[in-house]
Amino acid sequence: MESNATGATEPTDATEAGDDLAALGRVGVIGSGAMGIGIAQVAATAGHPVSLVDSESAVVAVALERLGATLERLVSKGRMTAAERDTVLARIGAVETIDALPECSLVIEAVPENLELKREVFAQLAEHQPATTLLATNTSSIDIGSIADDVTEPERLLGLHFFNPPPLMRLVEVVHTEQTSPAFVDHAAALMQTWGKTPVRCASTPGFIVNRVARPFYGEAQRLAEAGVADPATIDAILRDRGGFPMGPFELTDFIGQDVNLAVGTSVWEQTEHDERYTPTLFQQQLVSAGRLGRKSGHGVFTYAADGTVERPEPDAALADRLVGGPIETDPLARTVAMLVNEAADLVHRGEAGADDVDTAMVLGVRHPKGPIAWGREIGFDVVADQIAALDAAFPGGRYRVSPALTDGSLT
């Protein structure tokens, strides 16, 4: 089926744009890894014909086989019918090269996080797709403006950052550059809503919303453990049981992969010109150097048995009682929350995302119990500013800088 966008004019109304693309416009997906096949499933479930592009036919075959098994499990659980499964699978077809990709309303790139590879992909897409095709990257860490360097009509390039696994996670970060047309941003956000997703908008800032604002959740815990304030199990228990976070920072980074979490943090640090706020910790660097990557290696901060059970020390409840409510320098919960609020406030202050979008992203993307801006209002932005100032006095060097938004009244 040909794309509805072929020969069309650039969308100017968000609702109209979403309706247009939802009317079975073809979606191209570049890359058939876990994210690519997940995005293809979402698009096909929403009714789109999908062209899945991968030069490795064996990889595509395995991906489609896994998708079939996933959908079969949904059928067995009564979450979809056999006819619906067959329809979704029938909508997805494999294409070996970008130049063989039919004209699409939307193409989403989901190849490995390599800037040169992504530039090559989008240069080819720009050459072979009409100017009305919306081009999107699923990158989680690369500056989208740098990807657009070789793209004709760069106003049509933006980020659609899905979270893993795409069929289950509601959040999509819709990321724009200075060149991206606002009409295409509206276009993409409306489409994500038709796919059953919750879009949040942000500029192409390092880490976007979630991976930028979440840095203190990991960094403060690692610094507290590094300084000997408390052991990882106790810090995890404080953040989980008293803060309401679904997982503590150490068990979460073990789950993500210490190497993966370090790579994301390092990317943010490098893209912010080595801002002290994002300096990787020696604690995590040593874990990765030792091959202690978390669950996938059997040993990270904690040790994991073959059956997946975790072996870790019991939290020190008495120590937790002494730390929580004490000085900000040694209170894992208050210190972490203050830094999350400060980071979010800075993002809003720079105009890179709206306060509501930041809160939505952190609740849906990483399941924080509250959005950081809402949390700051509850605590009091002046209180948070005093806490950050106290941390700066205790640990000078630039990591703890009070966001102007905490004191200028713009968030109240």
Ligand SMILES: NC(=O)c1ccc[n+]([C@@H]2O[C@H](COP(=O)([O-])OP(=O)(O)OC[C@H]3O[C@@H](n4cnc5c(N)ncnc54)[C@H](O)[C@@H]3O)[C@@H](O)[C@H]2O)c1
Contents of the next structure:
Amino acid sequence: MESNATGATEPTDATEAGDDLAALGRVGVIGSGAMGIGIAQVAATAGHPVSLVDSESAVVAVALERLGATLERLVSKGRMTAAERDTVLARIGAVETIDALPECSLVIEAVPENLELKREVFAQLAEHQPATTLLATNTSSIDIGSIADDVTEPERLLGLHFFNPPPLMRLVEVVHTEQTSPAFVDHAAALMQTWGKTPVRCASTPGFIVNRVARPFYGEAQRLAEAGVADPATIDAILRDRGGFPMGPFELTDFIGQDVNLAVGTSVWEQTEHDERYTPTLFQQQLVSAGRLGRKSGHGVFTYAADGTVERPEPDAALADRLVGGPIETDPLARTVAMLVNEAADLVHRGEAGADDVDTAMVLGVRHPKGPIAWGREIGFDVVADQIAALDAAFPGGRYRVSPALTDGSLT
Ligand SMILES: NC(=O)c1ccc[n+]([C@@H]2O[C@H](COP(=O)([O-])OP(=O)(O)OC[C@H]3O[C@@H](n4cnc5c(N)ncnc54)[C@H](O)[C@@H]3O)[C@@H](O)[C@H]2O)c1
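Let's see the other form, the form predicted in complex with this ligand, since the form predicted alone is already up.
Below: every chain and molecule of the assembly, starting with the one above.
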């Protein structure tokens, strides 16, 4: 396959496109915000020439300056040589507009989370890039099929969902629509491996894997606090110290931002036609309407001093002892884990992701101590099914529906 003047190549089918990606074709990145510049760094470090486009040229300049400073820190820590830093920076160039983007093997879009904006970007890309250019969106929550509407050859459109910050987070969800060519999915996944990432595959389902399966981690804790079963500090301590989660759900949502976490949950709820499983809690809605957004506003579930020190009540260890191992309705750990397993089982049951990919995604994406399917296998899927059924009896209404995969033997 020949290179053209820009260093890009012209594949003629999906297989050749894959060869082209492996041959370090040019990567275009649209949007140079938090995610775009990180993705550009990863692609350039993997050896690709990278063209970065942002609607605000000043933003690109600042992003490149920051990247220079980041790489400088890596050099001073001995994790990169000055020559490697120069090579990576030299591979990244800014381009004014999408129309002016040279031919690319792959373009990754990372503009703000807005369907209309993304559709405009892809319509322009489809018009100006060759039909064989693989087009990817880094959306966290928008249905990728709906972005594909204005794309000619929609079989080349998929999601490459990087996690923040892209250079440090290994996980990439490779998300396909009903139209995406399986060959392109294979090639994108293989490419992510050459970039040092761990790809997992999933269908374009609300929240993909991580943002879908993680919902009960927050929702169960909020419901338990709302019902007065335990206070947030005690629930956090149970999940952290006895469950092995790196942070409890309240400290984690304070860290993420209650508004950001609520927006993700609400998006999943809306995209699932208001499935009761994802109904936002009053607990979190009230926090957000009171401006208690978490660390960034100095006050969320807990209070944060200017230096970031958290002020929170001591967990009630005696209460934790009584709750853990007690009835499922009031056991924060068993109830949360059962719901994580159930959610993951449903995703696998619907054929939206494979069991191993779900486990990998939850461990790498949100650092859960175990993948939910492996956890369910350990507990016993029949035990989890009984726990969910007991929760359904206690709290009827559809939130606690037993996944068919827990009882049909398909996961064992
Ligand atoms: N921030 C995260 O933690 C995170 C994690 C995973 C995925 N994402 C997703 O990645 C995408 C980008 O998020 P972000 O946090 O980097 O956003 P951001 O706001 O930091 O950056 C977006 C950039 O896009 C630029 N832009 C806007 N319109 C443009 C256009 N028409 N053409 C070119 N550039 C344009 C903006 O000037 C800005 O620099 C979103 O879809 C988001 O959901 C974000």
